[in-house]
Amino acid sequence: MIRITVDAEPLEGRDGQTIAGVLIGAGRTAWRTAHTGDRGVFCGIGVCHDCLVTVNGVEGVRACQREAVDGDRVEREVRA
């Protein structure tokens, strides 16, 4: 099991999932904010970028691609 923190609420997950895995097995189905409304998942193969976020303090980080690695800070992100 791995723990990773979401818009400071901590969130556990399994080895080898990604991102975005431990956000939707966490009931999590949108995180970012668009002009046109809140984004999640949508290809799941990193062609969309519905699915950045920010993780540790790297913006744009797709999080359908992304494993999820102990100890991550994961951010929501807002884009105009």
Contents of the next structure:
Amino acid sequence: MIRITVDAEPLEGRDGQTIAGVLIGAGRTAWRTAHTGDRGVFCGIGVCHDCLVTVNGVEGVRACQREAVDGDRVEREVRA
Amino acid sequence: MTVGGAGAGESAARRVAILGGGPAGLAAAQAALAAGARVTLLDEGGRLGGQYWRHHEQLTDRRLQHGWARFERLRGVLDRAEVHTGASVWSAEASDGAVRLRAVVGPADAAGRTALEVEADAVVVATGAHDLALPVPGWTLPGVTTAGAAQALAKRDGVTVGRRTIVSGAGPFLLPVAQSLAIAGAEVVGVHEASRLGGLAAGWLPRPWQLAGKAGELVEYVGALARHRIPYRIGSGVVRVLGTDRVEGVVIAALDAEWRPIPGTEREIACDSVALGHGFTPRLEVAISLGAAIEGDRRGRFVVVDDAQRTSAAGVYAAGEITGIGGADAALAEGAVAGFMAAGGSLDDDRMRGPLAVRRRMRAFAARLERAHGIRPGWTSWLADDTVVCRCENVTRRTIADRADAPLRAMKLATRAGLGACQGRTCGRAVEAIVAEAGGAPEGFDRRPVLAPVRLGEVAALGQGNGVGAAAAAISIDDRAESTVAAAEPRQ
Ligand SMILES: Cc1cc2nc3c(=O)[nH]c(=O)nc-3n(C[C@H](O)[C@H](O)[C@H](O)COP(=O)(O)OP(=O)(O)OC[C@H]3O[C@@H](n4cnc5c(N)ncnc54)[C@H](O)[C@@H]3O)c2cc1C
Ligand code: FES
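Could you present the same protein in the form predicted together with the partner chain, rather than the form predicted on its own shown above?
What follows is the whole complex; the chain from before opens it.
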């Protein structure tokens, strides 16, 4: 079990899951705000950049590519 | 750090770099080692296996893996090679008989990854493909993913995006996706294949023996569909996704032979997720940047190779889905030939007989795939004027069609289609289809100056060392108009 926070809210995931995997496992499908509304995973393999989040203060991390580490702080990105 | 440079006292074995750790790259590595080369293999993924053997030791349900023994054999020989995972190659050059690859190594998109430079006598490019999901109204709603994403999440993370899913698109890949979703716990409401019986029969029925090998896998998937009571409907597809903040349902319509929705056949189905996949499109940017020629039309452009998997660029070989979409067996066969030849082997070698035979058979299979499931031009008629086509920059069908007479570069600058974070990877083929339909001459979504996202800060830091700064400068001068910054710094 690992624990991360998403916009300060704690979420639990399984060891080895990507950040997208943890979010989806917790029932979330959207975690980024784009022009047309919210977005989450689209391509799942790192090509579309729809799943971007800020991780531990670093922007532009593809949630579908990054393995979650216990204690990661994940924040939503807004692109108006 | 530079690896692969021939140090004093080392043998003069050929240095072969392999880019991509999927079926093609792994087979290439094995064959190059067998031919006596020194092999360096790079892949941006955390684990080897590519899309076909995407896995995680604890999270992957074994029922979702195929040909695992083959994977273990291929992986097993790699202790004689230098292997870098988590290595994103962002620059590739070939000149004066040498190939140079530059990568950043570390957790995906982390700040301060380490730089890696690989120099080799030859390179096998095996960068694979990604889903081609055609736009439909509503496809930007959360809950809509590509078919490949559904597959990757089920295999790699053991999760499904929703509980009630519709799978829609074209091609046999929809079958394993439906099976994986069902095994991972979702209810698959239906699989909708756009092609009609006529097209499918023309593609699949003649010369069924060519399907040997593939047939077993297909039969297994069809069995799985039956077991899970998943309806498979041909000549139909999702033509609109419904919902305000997330997917609430879809509109399914019957499609004619050109994939135009047939009026009056629409019906609504409730669901919370949709997996779309209309085939695959190759990841060409590395091959192009190395100088390899590309051939084809809007329906698909691929790297041109000869019988030895040699591209038009000296020292550059290509294998797998970047030369044509034919599945894992084709990728394995091509990889073996490419690796062996890159290492200085000969096509007459007995060890090449098997791979050459499989390659011949699988090329025929690929042609039949395209005939049966290739995208038909009528799909654009399910778009509304205000349907978003470029997801990154929010560019609609109408905006693109209105600028269709401009040269593609001007059209991109005026509309911003393809200039967002994904650099047109997601929308490129769809934009080209819309431009063509509106009377323009589409061409050129394939060239991408930065091959993988790398942070400007990282590039600047690399510039302190061996000549990488010059490359970085070249990128920003050449390609300002292509909005490189978006690719280089995922969030502008
Ligand atoms: C998302 C997805 C899921 C799929 N799942 C299946 C499946 O379950 N079953 C099936 O039969 N077929 C599947 N396919 C089809 C599959 O792609 C092929 O049949 C097969 O994997 C092709 O092998 P390949 O070696 O050509 O490419 P791939 O397996 O795609 O391997 C290419 C590798 O290159 C690496 N790469 C690309 N660019 C770079 C770069 N710049 N730097 C570093 N590394 C790079 C990638 O990380 C990848 O590992 C899937 C395709 C996709 C897109
Ligand atoms: S979902 Fe496409 S990059 Fe993550």
